[in-house]
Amino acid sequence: MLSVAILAAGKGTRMESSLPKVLHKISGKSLLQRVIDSCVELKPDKIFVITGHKSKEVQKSIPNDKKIHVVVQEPQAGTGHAIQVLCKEVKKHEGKLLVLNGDVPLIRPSTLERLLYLHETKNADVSLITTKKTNPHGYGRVFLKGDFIERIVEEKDCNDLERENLLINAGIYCFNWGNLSEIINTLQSDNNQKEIYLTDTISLLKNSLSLEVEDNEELQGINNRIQLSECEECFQNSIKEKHMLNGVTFINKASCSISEEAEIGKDVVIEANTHIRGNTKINSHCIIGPNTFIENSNVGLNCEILNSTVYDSQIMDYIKIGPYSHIRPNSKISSHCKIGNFVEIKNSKLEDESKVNHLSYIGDSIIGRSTNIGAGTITANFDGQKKHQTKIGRNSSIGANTVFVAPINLGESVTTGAGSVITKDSKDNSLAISRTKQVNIENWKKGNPDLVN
């Protein structure tokens, strides 16, 4: 049997946030949700977050399993403690019971199943991930003696001597419940920070073992905003390595952010400042940037978007959107179509070789198959009460500065004059024109009213 305890009680004060640190995200996910989402691969029984400041907060981002318990640790008084309290609340101390720490955001499941392997091959009373760091500053040293650990002692109550240690704890521990429980109370608070550690049970319990690992990345802990930067610096390039190894281009990968759950084919160019973020897919042979975010969208073949945001949608094969378009969520731009400079799309369908070049907003409409919009063309949808649907047919002109006050249906090849304003359906085939009558006065001065009479 396997049980999971995360500890995610602490205030953060070194975050200088009012958000729980275990809260805090990297790439869109919380710390603890990324802890809780490495625990899920191993298959345990039970999962407890044991949590302590802003409790009601942090439960509520924790997702809604049969297999995760929240413990509320009252008062904080260190790891020992927060142990002490899930032994209380647990009746069953039974097999192992794995401890992680809710701000190590970056361990790997696979670095937790070589914990438990070793465990029970070893038949441990108690089993730790180790390594060693150039400057182990704020980590408890690692004492050894021959294959067993001795002791363990925190920063803060280390002399001299005993900082030149380079093999740190890395604070996660796979325990014989069993055994952890008949010794854990015994613990006490005798140390600088008057507070219970859990690092103590160590020099308590026969069979103390150390796993050692070298890529110290994923072990690196969260206290504060620079250490948040260097996790996410740090999967970020895990992930852009990836995508470049499966054939993708990053002119400049710093400069871009890229969701794990994205999804990019090969030979497309992500170019400078670009951000995909969500469930995006991008298909194959396209320029994404720069100055780009696209967020849970599907992008198809041989596409261009440039200094441009899409948020929600289709896009298909061999579009061109941008520069400065903004593409809004629900919306369904087919193969072949031109979106171009400071357009807006909003929740509307167009369909293949349409184009929508300058300065326009279409939203809750339907464009038909090779139908052009002219420049400042809108698309009126809003009563002040309800949206309204604006339909226009394929192979229609539209001129510049039309505008649709919705609802309103166009049918096919229908043509608008530049400047109208149009309120009535049109059949195929027409002209649509709204203009009132030009009138030019002579001899006009400013500020003289008598001269329109």
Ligand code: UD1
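Numbering follows the first chain given and starts at 1. Quick caveat: nothing in here was measured; it's all calculated off a predicted structure. Rigid core here is just the name for the largest C-alpha set that superposes within 1.5 Å across the two forms. What changes on going to the form predicted together with the ligand:
- Relative to the superposed core, residue 18 undergoes a Cα shift smaller than 2 Å between the two forms.
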Second form
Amino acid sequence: MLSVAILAAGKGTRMESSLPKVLHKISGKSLLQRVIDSCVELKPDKIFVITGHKSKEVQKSIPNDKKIHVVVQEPQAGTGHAIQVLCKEVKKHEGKLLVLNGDVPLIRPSTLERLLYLHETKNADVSLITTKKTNPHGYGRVFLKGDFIERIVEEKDCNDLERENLLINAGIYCFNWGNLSEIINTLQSDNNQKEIYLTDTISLLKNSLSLEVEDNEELQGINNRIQLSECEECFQNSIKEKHMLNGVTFINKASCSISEEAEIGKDVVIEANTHIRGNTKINSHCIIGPNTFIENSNVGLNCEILNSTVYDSQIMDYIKIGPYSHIRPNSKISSHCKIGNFVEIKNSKLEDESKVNHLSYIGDSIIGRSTNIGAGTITANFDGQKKHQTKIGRNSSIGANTVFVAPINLGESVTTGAGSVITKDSKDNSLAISRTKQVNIENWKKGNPDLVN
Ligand code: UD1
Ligand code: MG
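Show the same protein again, this time as the form predicted together with the ligand rather than the form predicted on its own.
Below: every chain and molecule of the assembly, starting with the one above.
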């Protein structure tokens, strides 16, 4: 029987934030979510999340899973108090209780498995993860006696000599739950922080073991924004290294961020200041960036996207986008299209080889194959209450500065005159034009209004 308790009730004072600490994010996922995800891999029987500070906000972030139970700790009197509350709330204290601080987000399931294995094979009362840090500041120091842990002293309670100990407590423990519950209520708060420490259980239990692992980012606890930023950087570096080993070039990797779900094909070049978010797939031989943001989108083969933003859209093969384009959700740009400078496209489908090269807004539209949209063309899709569709058939040639007042439906091979406001549907092969004829006034002299009439 394996139960897990994740400590997530603290305020996180050192974060200087109105957001509870465990809801701060690393690469788009909260610290708490990352800890939950690692624990789920172990297939435990139950997961208890201890919440307290802004409990409702933290609870809302927890995924719906019948294995996950929330326990509210009120007030937040320390990590030991959190487990006292858990032991009171849950009646049966069977098997192993794995306790994790909610602010150690990069812990790997494989390391947790090693801890469980040590605990079981040595029949321990408690086993915990330790590491030697070159700068152990802020962590509890672990003191060994022979093969066992004698005690843990918190940084704030250390004397000068104790502070020199580099072996620290990572905040991840496996307890024999039955034995823990016998001593948990004897914990006191007679320390410099006036808190009930979970770490004080170690000297009260007999068989306390240390699993010392090499120092790496997975044990980094997050107590302030500097540590948050260091963890983000470590995590991003590992994502980018994975892609580089798979054949992706980063021109300036420090300035880019890539979500962990993103898939990137071979020989893709990611230029500086490019951010690939969410569930995005970039296929081979694309050049993305500089200064590009792509979220939850699919980009086909051999595309070039420069200085542009793409959300929730499908970009097929051999497409050039940018500079300065904005592809908004639910758009599909088919192969060999060109989307040019300062163009916004929303909820629209562009069929193969169509071009929207300059300064346009295309919303709620279907643009046929090989149609050219002239510079400055706008679909007026909103009548103040509803959005309407614009349909333009294939091989059409839309004059510069055309306004389509939707709903509107143009046939195939239609031409519109530059500067037209199109309000009526038109058939295949027609010219649609709506503008006043040009008048040339001869011998016009500035300042002589009589000549105008
Ligand atoms: C804790 C450990 C320290 C260890 C470090 C590792 C204690 C006393 N100290 O210190 O030995 O080296 O983690 O990162 O445990 N929490 C509650 N209820 C509370 C207080 C805290 O649920 O009443 C939660 C917090 O939300 C947090 C976790 O417990 O997720 C750890 O608390 P924190 O205040 O960060 O402890 P540290 O000072 O980092
Ligand atoms: Mg901490």
